[in-house]
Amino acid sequence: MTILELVQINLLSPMVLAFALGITATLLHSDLKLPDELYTTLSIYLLLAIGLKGGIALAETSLAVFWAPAVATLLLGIIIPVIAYGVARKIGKLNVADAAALAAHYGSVSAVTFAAAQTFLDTVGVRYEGFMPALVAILEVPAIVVALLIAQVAGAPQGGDWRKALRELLTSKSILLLVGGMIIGWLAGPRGGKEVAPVFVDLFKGALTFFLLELGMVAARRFRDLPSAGLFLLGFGIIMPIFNGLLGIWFGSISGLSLGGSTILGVLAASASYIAAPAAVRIALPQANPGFYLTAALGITFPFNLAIGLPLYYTIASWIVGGH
């Protein structure tokens, strides 16, 4: 298939349509809006889901197959925060703070934008490892770890408590959950994971749906803030995940990953976190202005990936993987 079949298909996805929907929603000031209750429980649900099937892969991964993967993970997480900042700081001119947040959202992940990642190659009939939940795992926390060390060694502001702002890290309900999930599916193992198939494998993708619905609308009331970003946190938003879902897919090819695999980890690596970074980064930099982090993260980035972002980088990875 053409990117631009690729494209027509993702955009016709229910999920991508969803979030089509809910920015509609808020652009026309409708009353449309999901209870906080249910929104919560379907992130919930969809981290635990996530963390549940990684789990149960691994059950099945040796460890042979999965070491490299794993430790081209890591590197990523360490090498992405560190070129993020750069640019942020030499090209845009941000100070300390501002430009080590963007850092942590851009090196860190979006366990959304994974799920999308997957549905798009599932509807396209692309294989990938089941054990690429453990990899959205591995990615969460490292780069914001050396986002927040880059911050401190380079002299930002005083004021964040940083021993809360790491606990809290690691205490969030999305490493919880997605590390909680997989431990509870690799104990159980296959045989378990059959037994809750039903609401955590058939149910997933209308989950999704709901979620993007509420995440449209959400990323809707950030584009009000897009002319105050000001025209590097646009290219920024949409230059930064393609250079980052390059390197994240030559990464997956060398570390052995499938063609679908290299994929799902150049979207990883493309991705910019908005629930676990955002907690952190305003506890430790508090000084850190959310109008460029947030609206970068989730108004700019994530539409991206979400509508075009994941059609080109599975090109991308047929021209390396395939060549590899």
The other form holds:
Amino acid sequence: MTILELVQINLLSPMVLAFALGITATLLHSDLKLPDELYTTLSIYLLLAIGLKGGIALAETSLAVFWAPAVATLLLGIIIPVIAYGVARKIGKLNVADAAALAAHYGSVSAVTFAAAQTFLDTVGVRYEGFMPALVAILEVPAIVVALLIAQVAGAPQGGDWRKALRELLTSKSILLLVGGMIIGWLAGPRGGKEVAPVFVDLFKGALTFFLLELGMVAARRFRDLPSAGLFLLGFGIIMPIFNGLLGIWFGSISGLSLGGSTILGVLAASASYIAAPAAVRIALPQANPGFYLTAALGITFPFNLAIGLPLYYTIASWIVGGH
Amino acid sequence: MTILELVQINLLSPMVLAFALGITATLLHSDLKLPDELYTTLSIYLLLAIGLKGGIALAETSLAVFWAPAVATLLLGIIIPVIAYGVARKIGKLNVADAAALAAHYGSVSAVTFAAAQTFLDTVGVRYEGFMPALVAILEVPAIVVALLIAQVAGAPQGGDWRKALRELLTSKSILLLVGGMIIGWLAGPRGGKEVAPVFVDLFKGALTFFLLELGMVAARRFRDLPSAGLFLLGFGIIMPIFNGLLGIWFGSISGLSLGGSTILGVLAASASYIAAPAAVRIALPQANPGFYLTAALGITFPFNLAIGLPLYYTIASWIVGGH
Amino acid sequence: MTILELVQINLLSPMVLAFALGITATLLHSDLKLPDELYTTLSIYLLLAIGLKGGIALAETSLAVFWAPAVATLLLGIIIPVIAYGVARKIGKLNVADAAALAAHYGSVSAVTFAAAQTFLDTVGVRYEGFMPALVAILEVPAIVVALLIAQVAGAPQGGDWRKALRELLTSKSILLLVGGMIIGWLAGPRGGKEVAPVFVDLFKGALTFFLLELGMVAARRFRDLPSAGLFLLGFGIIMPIFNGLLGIWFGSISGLSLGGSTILGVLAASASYIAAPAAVRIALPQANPGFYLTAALGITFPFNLAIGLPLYYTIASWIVGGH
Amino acid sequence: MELTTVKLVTIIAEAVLEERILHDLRQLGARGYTIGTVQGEGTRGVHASEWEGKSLRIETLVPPEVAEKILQHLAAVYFPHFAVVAYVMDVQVVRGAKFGV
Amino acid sequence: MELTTVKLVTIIAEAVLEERILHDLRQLGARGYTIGTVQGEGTRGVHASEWEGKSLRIETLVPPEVAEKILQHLAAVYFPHFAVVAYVMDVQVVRGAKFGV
Amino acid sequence: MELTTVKLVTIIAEAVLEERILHDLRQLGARGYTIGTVQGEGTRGVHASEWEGKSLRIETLVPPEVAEKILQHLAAVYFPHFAVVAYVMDVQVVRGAKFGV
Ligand SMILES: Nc1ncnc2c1ncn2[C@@H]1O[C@H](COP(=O)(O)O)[C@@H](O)[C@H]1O
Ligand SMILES: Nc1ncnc2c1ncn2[C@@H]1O[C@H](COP(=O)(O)O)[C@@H](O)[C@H]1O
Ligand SMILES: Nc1ncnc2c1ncn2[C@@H]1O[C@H](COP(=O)(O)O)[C@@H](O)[C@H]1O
Ligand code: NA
Ligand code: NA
Ligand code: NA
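For comparison with the form predicted alone, please write out the form predicted together with the partner chain.
Zooming out: every chain and molecule, the one shown earlier first.
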């Protein structure tokens, strides 16, 4: 398949179309409003379901296969925030807090982008390692810690409480559900998993579609901040994920991941967090401007990855890892 | 099947029974209360699911088959509010605002009554055109516009903002989800639809059951306003839908719809809106009494259509269109 | 299977693991919080689904088979609160109100413990009578009435409104949904039930898993009251259910229930209410300390039954009723 | 614009009391009320609302003598056993008559 | 600590009016607002919010002259046909300038 | 009926601060609080609460000196970087001692 065909398949998936419907609703000032509680419920469901499936797969994975991708993922979580911080400071001329905030977001990971990548590969018919959710969990935290450390070292003006932020980060709901779900899946195994599959497997794509409807509305609300965000942020929000995606695919391929697995590690690296990172950054670096990092992560990078990024990273991975 | 058998089948469906349970809960002053957020979630889900399935079907429909029912539906949306207004003014002696408000509600359509009609026909084993949701979308708006125009022309005392009402009507959540869902279904096609079918198809009847539980409670709360509503409203709430239903069935049969399709167009014509219309009317005609139009649409017509109307319209359609 | 194997199977089920995850979340002070509306929705869903399935089964049950277990259950609902009250007064030295409150909770029943028991038996592969949900409904109310009567007779200081409490009890949402669901299932029969099965059957275990995640958090919040609850409450919360469980199994076996049915009647007797009873007691016996009865029912007995009780009662039932 | 001073009584109460308190308010002369859902903590330990449902925050605009009666009633009937807190303040409204003043 | 007195205007309104009232508040000089969702009952019968969605409770901290204008506007535009109630009171804040005082 | 005057401090704050502010309130001498969820807009741009979760509206009934300390603390710690607004008013309660007066 050519990249254009892939983009088309991706854009015409119900999930991406629901995202577009959400954007449309906001741009038309529709009174459509999903209850906050639905959003929260769906995000809990998605994280738990991702973890659960990963845990079941992990139980059947030998350490020999798993360690190299795990280490590669950890390295990504350390390298990417450093690079992102440098870019934001040097090219973007941002202050320490804003640069570190961006680094935390782009180093960490978006579970929904991951879920969309899985669905995309399923549709295209490409296999990937079942333990990928474990890599999501591994990639989520370190980058945030690294970014906050950088801010600390670079002397961001005080005001935040980064010890507290770290503690809350490690017990934050996204980590807890992802890791908790994995442990449940690992302990319950395929038999236990089958009992809850009608909810946690069969409903997954539909729930994701609903969630993306809401995220489309959220992203579109960020669009109005785009003009004031400036050209740098626009460029950063598109070029940074492509660069990170390349890095992720490359790390994936040398650590032995399949084509599908490398694509997903690329997507993970390319994605920007918007659950764990904003909460931690708000507490540790309150002087950083949320209008800045939320706009970049949700208003630019997320739509880009969802619409163009998925087929793009897959195409690049095909070149690097070799055809399927 | 005789009409009595049909009524029995209909009354013993889980959906209608759930509606009765909701009524019972309210009459018994039970503390049962469905969260508002659940109600909102279910209504979003139902509209999106209806649209989605319609869009998939529409993609496989030729314009040659579709245009006549579409025009017939549009005509219904213009004729019914005019008749309803006349009846309310002449026989009911209502003031301009109240009459126009009723006209808007009875000209427009109730998506849940539509869903119940589909389910009823499925149970009885009668086929209908897949593109019926498109007719729901076509019938929803025009009648409201016509009714507001009538009020304008007939010189309802100012106070409302009907331009604003029209703008909000066209971007209202029910239109947006129905039309948006149809476009998604149309673009994603059967393959994309299959991915989300476990949520948007398999769960449909169960979700409808839940929704009707809530609607039963809402309808029963309207019952206490029945005494003050007077005899006219009671008669209007039952005879108007039967008349509109006849009109819809007739229009359906001459525009080439099947027995099932004609039944559904009859149901659409007979149903009274309680999502789009109340919101638009409240803004455009604030002087109209909501106790009036909500009681008629939700407290009288909706229960009547759900319990008696569905088998009745189907029986009438069998006579007009011919047996199956 | 030995009891240890059974305990292991039970502990490694996704449901029990989700409960443990909920406990962990609270103990770690995680920011994980399920929306109240989700909790309410799930509890409505579970009660309705339990009732529905019971009603369908009841339609196929002859009175000859049903009457003896029904009478046995009713007797349990009268005997248990009397014993529990005596124990709480004599051994626990509690005041009249607190003792009666405990009696109401332990005499009544927890629908979720019932659901977990069904799931456990399904996993182990043990059959049980389909009409068990009817016994849940029978056991729910009488014990609460008996306990409130005891308090009245024993002269609990006034302040409550026990007539009002009784009226609200009979129309409370748990009774209404359970009995209402049973009537719907009974009337709609297997054919109607099949239409809504994707929601009310297939999703049941997954929904229960979600619900137990929330209940784990609730139970863990009660843990902090354990120290002040004292040794008596701890003992009561574990020994009382074992005693009641024995009684239930015995009554079940002599009333002709199968091994699975006797196990479930044991579980019902052993379980402590935390939906109907707290609401009724709060109104009728406001002077009773909720920190007391909620801590016992939710913080001690529920986790004990869920983790250890289910396999324990099944093992005991195997001895009493005979192997399978 | 002429404003009238009325009393705003705010009541925080466990959800289980909703119907009873609203009934009482009507009996004592209040012509309307507004309810929001809240959560809270006070000097009393756990109350029934803590685990199921939230507490209620009820506001009612009333004439001074009704406010006084409401506070007296709450203090007598609910303060002893229930988690109920109430306070009253002066506010200005446009249409005093609507609230019985 | 020096405190400034500003006016707190509270508006209870059916949800359908949200956008319009917020727009009006901004026009009349309010620099911020806080919205909660509530339910209520008054002297008027059913209103649109009663069955779909709840009502809104809007609070805005404003200078006295803005409060006056808001009440006048509400009374003229919304009181006749909509279920809207409003009241105003004095409160103390730290940074008066933030609210236009 | 004898009423006591206490201070009602109302705080609007982004949800991420919940635990910290409640902890601070307890430290400063408040014996209880009531929380509702709200949404709002002010002079500051987007804050974290805007897209995930809502803001909080925290009310606490306290003696005047505690109210003063709370405002000072909020102004020093949260006003610079967070979307926090607070105001205080006098209200009458039945049992002043319950609130430390
Ligand atoms: N000092 C206070 N300030 C504000 N709300 C309070 C205060 N004390 C109690 N409350 C509220 O009243 C409820 C019952 O309080 P209590 O009876 O003291 O447990 C609490 O859950 C709070 O919502
Ligand atoms: N006396 C009152 N006290 C508090 N809120 C009121 C009062 N009267 C009316 N309201 C609120 O204002 C809304 C509209 O009232 P009304 O226009 O009288 O129907 C009600 O739904 C209540 O939320
Ligand atoms: N003038 C005001 N009146 C009422 N609430 C306000 C006002 N200004 C700010 N707020 C609330 O305080 C929050 C933070 O405001 P700000 O720090 O100005 O962005 C807003 O989201 C509003 O909920
Ligand atoms: Na990343
Ligand atoms: Na119609
Ligand atoms: Na029991």
